[in-house]
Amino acid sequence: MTLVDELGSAVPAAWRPALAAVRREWFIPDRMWVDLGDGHVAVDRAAEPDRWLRAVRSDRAIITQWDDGATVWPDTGAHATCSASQPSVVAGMLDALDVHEGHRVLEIGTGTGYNSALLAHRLGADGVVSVEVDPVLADQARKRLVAAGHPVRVVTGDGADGWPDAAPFDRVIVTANVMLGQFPDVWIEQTRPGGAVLAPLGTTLTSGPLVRFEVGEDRTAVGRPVPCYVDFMELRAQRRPIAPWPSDDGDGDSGTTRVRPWELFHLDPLWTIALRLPGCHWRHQPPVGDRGRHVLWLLDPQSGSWATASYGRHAGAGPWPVRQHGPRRLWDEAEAAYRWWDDQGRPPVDSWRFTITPDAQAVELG
C-alpha cells in the first residue's frame, strides 16, 4: 500500500500528485525511531526492511534525531530534535498554505527535506528556499533533494532570520513551534503584501494553533487559526530549559478546588490558561505504586512557584485537594483563567485572532 492509499481522503486533491510522486522513503534515514503506541521504537532498515517501510508509509511521525544528534541510534534521548511529521499533518499544512503556480515559498525548518520536495514538485525547485539551523541535517537534506530530482536551495542558518537574499516571498511556511509574542517580524518583512505566513504558535504551557497570517500593505499581519492541529518542536532559538520539578508536593500550602482539575488541561481552556500564565509549564503524574492518585502540576521556573491538584483513580466527587508553594498562587491563577474562559462561552482555540505589527504582537478573542 502506498502512502497516498493509506491517507485516503486526508490528501487534498491539489496535493495528491505530489504526494504520489515524491516518495517519503527517499527522505527517511535507514535508522529511525517510530512511535508504535507504546513508546518510540528504534527501527533499522537493513535488519527489518518490511517493518521500516510499513512505518514510513503509515500516517505516523518518525523521529530522525534526538538531542541535536548527541544521542545515537538505537538509544532514545531526552528531546526529539528532528522528525518527519505525520503525513496527514504535512498535507493539511500544505493545503492551508494555498500556493499557486508562480509562487515562491520560504520554508523555515528543512528537516529531512520531504516537505521541500513536495513544494518543489508543485512549484519547481527554483520556487522554494528552505532554511535549516542544523548543518548536518541541512547537508543530508540537500543530498536527498538532489537525488530525488528536486534540488531546492537549502540554506544553513537560523530560521528566525529568514532569508533576505531571495525576498520577497509569496508564502512562508514554518515547521517549528514559535513562541507567542516572539514571532520573528522578519518573516513578515520578507513576505510580499498580499502574501501569507503559516506558522504554529505555542507557549511554554502548551502547543497552540496553526495560524495563517495575511500580510497587509502596511506590514501588519493578521492571523487566524486553521483547522489543522500540530505539535512541533520549538524553534531552536526559542528553546527554554525548565527548572527541575519538585520531588513531591508535601511542603505546599493546602487548599481545595471545586473545579474538576482535569478539565483545565483540555485543549481549549488550556490555551486560555497559557495566555494568562506565560513562562509556566505543566505535567501529569498518573497513579503509580502506592500513590493511588493522579497529580497535575503547574510550575513557574522563574519564581520557583508550583501548584498541584490531585484526584483519585476514578476521579470521584469534589472538592479536590490543591497544594501551592511560592510567591505565586498558580492554581488560583489557572482557575481564574478557566472561569473567565467559561464565562466567555467556552471559546475554542480557533476563536482567537493574532496581530503582528512592526511595534507589537497581540492576541485577542475575535
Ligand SMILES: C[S@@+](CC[C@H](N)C(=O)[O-])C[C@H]1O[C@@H](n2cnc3c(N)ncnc32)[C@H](O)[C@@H]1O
Second form
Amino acid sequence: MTLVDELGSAVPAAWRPALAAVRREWFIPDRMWVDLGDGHVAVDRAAEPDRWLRAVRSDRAIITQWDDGATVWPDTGAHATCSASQPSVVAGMLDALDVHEGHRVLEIGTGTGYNSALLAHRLGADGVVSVEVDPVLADQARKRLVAAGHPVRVVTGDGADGWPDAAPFDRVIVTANVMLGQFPDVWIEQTRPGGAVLAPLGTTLTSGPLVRFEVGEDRTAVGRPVPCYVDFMELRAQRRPIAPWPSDDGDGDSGTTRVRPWELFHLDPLWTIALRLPGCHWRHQPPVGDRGRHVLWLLDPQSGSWATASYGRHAGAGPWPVRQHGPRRLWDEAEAAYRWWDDQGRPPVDSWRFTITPDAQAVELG
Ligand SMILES: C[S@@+](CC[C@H](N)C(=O)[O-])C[C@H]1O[C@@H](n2cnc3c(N)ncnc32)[C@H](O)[C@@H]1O
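In place of the form predicted alone, the structure of the form predicted together with the ligand is requested.
Starting with the chain above, the whole complex follows.
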C-alpha cells in the first residue's frame, strides 16, 4: 500500500501528485524510531525491511534524532529533536499554506527534507529555501533532496533569522513549535504584503493551534488557527528545560475542588489556561497498583510552586482533593482560568486571534 492509499481522503487534491511522486522512504534514515502505539521502537531497515517500509508508509511520525544526536540508535532519548512529521499533518499544513504556481516559499525546520521536496515538486526547487539549525541534519537533507531530483537550497542556520538573502517570500512555513510571545517577527518582515506565514504555536504548558498569519501592507500579521491538530518539537532556542518534578512530601496546603480536575486538561480549556499560566507545565500520573489515584500536577519552575488534584479510578461525584505549595496558588489560578473559559461559552481553541506587529504580540478571543 502506498502512503497516498493509506491517507485516502486526507490528501488534498492539489497535493495528491506531489505525495504520490515524492516517496517518503527516500528521506527516512535506515535506522529510525516509530511509536506503534506502545512507546517508541527502534527499527533497522536492513534487519526488518518490511516493518521499516510499513512504518514509513503509514500515517505516523518517524523520529530520526533524539537529544540533538547525543542518543544513538537503538537507544531512545529524553527529547525527540527531529522527525518526519505525521503525513496527514504534512498534508494538512501544505493545504493550509495555499501555495500557487510561481510562489516562493521559506521553510523553517528542514528535518528530513521530505516537506521541502513536496513543496519543490509543486513549485520547483528554485521556489523553495529551507533552513535547518542542525548541521548534520541539514547536510543529510541536502543530499537526499539532490538524490530525489529536488535540489532545494538548504541553509544551515537558525531559522529564527529567516533567510533575508532571498526575501521577500510569498509563504513561510514553520515545522517547529513557536513559543507564544516569542514569534520571530523577521518572518513577517521577510514575507511580502498579502503573503502568509504558517506556524504551530504553543506555550510551556501545552502545544496550541496551527496558525495562519496574513501579512498586511503595514507589516501587521493577523493570525487565525487552521483546523489541523499539531504537536511539534520546539524551535531549538525556545526549548524550556524544566526543573525536576517535585514530590508531594506533605508540605502542600490541602483543599478540595468541585470542578472535575480532568476537564481542565482537555484541549480547549487547556489552551485558555496555558494563556493565563505562562511559564507553567503540567503532568498526569496514572494510578499505580490497585488502589492508586490519578494525579494531575501543575508546576511553575520559576517560583517553585506546584499544585495537584487527584481522583480515583472511578472518579465519582467530587469534591476532589487539591494540594498547593509555594507562592503561587496554581490550582486556584488554573481553576479561575477554566471558569472564565466556561463563562465565555467554552470557546474552542480555534476562536483565538493572534496579532503580531514589530512592537507587540497579542492574542485575544476572536
Ligand atoms: C519536526 S522536524 C521538521 C520536519 C521536516 N519539515 C520534515 O519534512 O522532515 C523539526 C526540525 O526543526 C529543526 N529546528 C529546530 N529549531 C530550529 C531553528 N531554530 N532553525 C531551524 N531549524 C530548527 C529541528 O532540528 C528539526 O529538524
